[in-house]
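Take a look at this one chain, the form predicted alone, written out in structure tokens.
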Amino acid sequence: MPLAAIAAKEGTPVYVYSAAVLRERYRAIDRAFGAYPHALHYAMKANSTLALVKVLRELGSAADANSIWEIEVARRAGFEPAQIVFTGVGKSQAELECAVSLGVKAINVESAGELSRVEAIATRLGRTARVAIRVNPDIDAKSHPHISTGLKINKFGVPIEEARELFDTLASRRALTLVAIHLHVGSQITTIEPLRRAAAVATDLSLHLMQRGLPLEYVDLGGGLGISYDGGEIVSVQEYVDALVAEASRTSLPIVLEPGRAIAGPAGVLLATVIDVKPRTAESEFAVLDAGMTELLRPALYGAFHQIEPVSRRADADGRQYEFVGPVCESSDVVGRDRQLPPLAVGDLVAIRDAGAYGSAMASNYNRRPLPPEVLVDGGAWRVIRRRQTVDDMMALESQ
């Protein structure tokens, strides 16, 4: 579908997703396992727009939720509680009450204290809570510090030496059923070694527990597989899955994965309009867009790179260097630095690539900017799956 036609109808900024890409990205991971038993739990934190979650459920995906609100979206998309794993470093008492009451597939527990809270709730409700222990293996995933989760200094999981002590208490805790060891060492991982090492740690711990008479149901190896934002080489899906299976197959247990970015990232673009062009240096100009950190936070948050392309190119024109900036009143509102593009003019459309993950999900109303609409292209047609927010929408919860 022509992006310019969508922008003409819906205005900009606007997110546009390809259902075909979404399906193919999911199927590529699923196919890579061959006959090895596995389950893919789409990480809703990447993008939890209802229509996209429904597309993945129809493909056979399960769900990974990081809050009770994501759990509610998953249920509205048609997932049963037994298809949902509940992850997150700071689950409140109310969230744990909800998860135990629903009987989710597993609560991925982050600490000894959280495990005790889950146990107390389950005992009071007369339930047996299904839990996985998230272990922090102190593995450096070599990703940006803001998305690293597997080091001792990160807030996530139980340090591995403490986890072993925690395991010793589980046999006598009747309100708990340990179903898996869970590891997730970071996001946007582009080399195989940290993923392989994490899988080896999870496998060794699982074997240890099984040998001690604790019957696990699966090995949860998290997510983290990166995508190529800049066109550079990264780990292939098949190489990734082969490395995980090579380790986890020593247990003969199914593998659970929680991919998010690897599925949704390449399926979306953010369309924006150039609203001003002005001098920056002798060699470059500012291209001010009507989309910025309120629509796509990643570049401002941790210097993330997204390719930016003009929707329509001018023929036979020399390139020009641009710094793409947003309209928000912050100097950090930079979408892309030092980009060489054909000459741009006010009114031109640009596409910010690979924005399907951690784009709309992290958008905000800073400067009272409305959340952008989202469009799904599927089978040669397109439809709005979330309309543009209005000021009335924003103020509906406020009173004078």
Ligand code: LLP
Given for the second form:
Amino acid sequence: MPLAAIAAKEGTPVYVYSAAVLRERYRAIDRAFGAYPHALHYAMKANSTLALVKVLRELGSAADANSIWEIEVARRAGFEPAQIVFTGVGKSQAELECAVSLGVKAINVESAGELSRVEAIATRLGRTARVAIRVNPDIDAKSHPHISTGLKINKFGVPIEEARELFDTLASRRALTLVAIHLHVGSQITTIEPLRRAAAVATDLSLHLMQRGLPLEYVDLGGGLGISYDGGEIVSVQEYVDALVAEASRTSLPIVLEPGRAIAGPAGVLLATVIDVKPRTAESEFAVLDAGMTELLRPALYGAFHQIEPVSRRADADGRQYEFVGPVCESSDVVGRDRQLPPLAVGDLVAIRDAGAYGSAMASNYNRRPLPPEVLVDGGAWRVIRRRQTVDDMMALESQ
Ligand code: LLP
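To complete the pair, please output the form predicted together with the named molecule; the form predicted alone was given just before.
Every chain and every other molecule in the complex is listed next, the one we just looked at coming first.
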């Protein structure tokens, strides 16, 4: 990608995405299913910038939205309601009303109470609501605790024992159509076992329901497939899909997946400029960047690792050790610890890798920092798909 040219024209910080990588990552998952029926609902929470979502829709992706606002973006990207699943642990009354009246493919219901609220809304509107029940299978995803969702102590889903009782009530609830069992046990999962076990739980429950005469349409196994941020070996897309198909094929039902990171993560970098270099310890220096936790929260929030590379290398080679930090007034505003890089000088450009997912989507205006622009590189050309926020944009909502 022409990173230096983009930085020269648009300034930094800036997110740069490769449409080619985005397409390849989507197709890799799609292809891995072979002939097995499936639908990929891209998890918009990973990155819902309109032009990026449109690239995926053009490939045949469907959408997973986590709020009415993501549903609205999905609609503006051209998705039909029947292509949208609505997930999320806390859906407000207004959000549920919107989803029921739109007639989305499924509302992934997270509790008995929410199921009753959906039923009441559907009854009032004279509609039948399509629901999937998100079960909490009590499985340890072995990911970072902040992004593990499948344990009983996590807030997500209906506990599995309670789910069975809930199913017994469904046959008589005429305003509801149960279309699927749904689960999602966490994100950035790098081993196959939790994913396989979750698929087995969803399969067993689906079979249980089908045997009792409830005609399900598909099984929704959520997202969660990790990517290798540090270059280490992790479960491959093929191994992942094979494991899911091996389980879910016992139902013959199509598989729905909600991948976010595995598609968008590797497709983006965050470009930043070194704005200061100063001593730290005898062995290391601070490299202060013009991007930090406001542009990429993951390192500060989860201690996440992102590779940092100089965009142009200096000829003299002896590496130095850097602590990459952002400009925000927080000690946790660290982008990368103890990195060995060729010597850096103020003004140098660095690329922070794998920032396509949960980068711009989690950015904030803390310290009144404007949201950076986003650039999409496609077929040798590039264009700004979101311009840099201005102070006027930020203050447009405020009164004197
Ligand atoms: N489906 C559901 C119900 C989810 O909660 C999530 C992610 C996904 C699908 C997509 O998961 P993925 O394929 O991207 O792993 N901010 C964190 C990640 C939070 C993920 C939340 N839910 C991070 O930066 O690591």
